[in-house]
Amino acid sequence: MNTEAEQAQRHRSRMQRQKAVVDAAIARADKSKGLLVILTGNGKGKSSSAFGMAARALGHGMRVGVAQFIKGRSDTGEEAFFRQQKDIIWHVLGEGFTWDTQDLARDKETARKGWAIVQTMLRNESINLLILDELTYLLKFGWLEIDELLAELQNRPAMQHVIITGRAAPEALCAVADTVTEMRDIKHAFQAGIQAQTGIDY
């Protein structure tokens, strides 16, 4: 049987090897740029993850912009909290989910008006982090062409970070992104008939 001293030495050796690997990876990462982050997939937590990064950025004294598509409600906990913070610009650009509005022409017009606001934010050097919440749906529904989006992303200020959330992010968008995370549903309370809960779902 191994003694505690032997176990401790093996642990120390493993951690030393791991530290060498991590230190080497950190040393290789010598570039700095504005990141494009995609949070996609059918699982819960895409917007929540983005807003976590918004809190982190504000904590570092950065200026944050938020543009929410599709969603039309203004009673979410995240909006109530973040609107109290300085250095954040918050736009709710939707009028509700498409199955609520049931008006295709109006939905298209609302989306295009929202995109025009986002274009000004993508050209604003004072915005350090920009969250485009549920933007992927504009691409899915054909209300925004992928080439138009990619051109604006390419021409944004060099150090502006952009986070795009929403299901079914297209391959062309993921290809140019720096970081892509896919959220996957394993289990969801709503599927068991549990209604959306304050502070957890909105």
Ligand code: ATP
Contents of the next structure:
Amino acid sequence: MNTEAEQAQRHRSRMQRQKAVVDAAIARADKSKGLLVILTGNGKGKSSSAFGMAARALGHGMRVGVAQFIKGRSDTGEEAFFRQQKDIIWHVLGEGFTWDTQDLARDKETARKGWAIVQTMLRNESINLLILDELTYLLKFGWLEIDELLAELQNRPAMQHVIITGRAAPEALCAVADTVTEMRDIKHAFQAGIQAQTGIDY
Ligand code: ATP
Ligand code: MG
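Could the form predicted in complex with this ligand be shown next, to go alongside the form predicted on its own?
Next comes the full complex, and the chain you just saw is listed first.
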């Protein structure tokens, strides 16, 4: 039977060993660069995670650019909030879900115009963090070629962070990314007939 003192000592030694491992890993991670972060998968949390990082960046005095494609609604809390901030540029580049517009030619034209704006932001050194929200849909519908995207990402300013959200991010994009997270859908309130809730879903 262990005494409490022995248990506490064992815990302390374990934590000391763990700290040594973590400290060594932190010391090894000495590089700094503009990151490409992909947030994909069918679960909830992709766009809201990206906007969480926008808040972090603004808090540090960084400049943030947002390009929102295929926007489902015009009354999101994130847009209302972030538009009040001075260091953010917010572009809405999609007209709505494809099943709402039902006009393929017009959707394609909108997408190409949106991509042209994204290109200018990917060449703008003063944008420290760029969020391309739902960009994967342009790839899925063939409105943007993956090679065109990869070339533009590769040529962006060295310290510019880019976050791309959207379901089904292609392999080739994940391969060149620095951080890739897949949100897995375990359950979602919508499937139980609950409508989108203010502050949680939009
Ligand atoms: P969020 O913006 O909440 O982070 P998301 O970006 O991961 O969600 P999208 O595919 O862009 O997900 O869908 C946006 C909207 O659809 C949000 O209102 C979100 O709550 C809802 N949604 C996300 N995932 C699911 C799901 N698995 N089932 C039903 N609705 C979902
Ligand atoms: Mg989203």
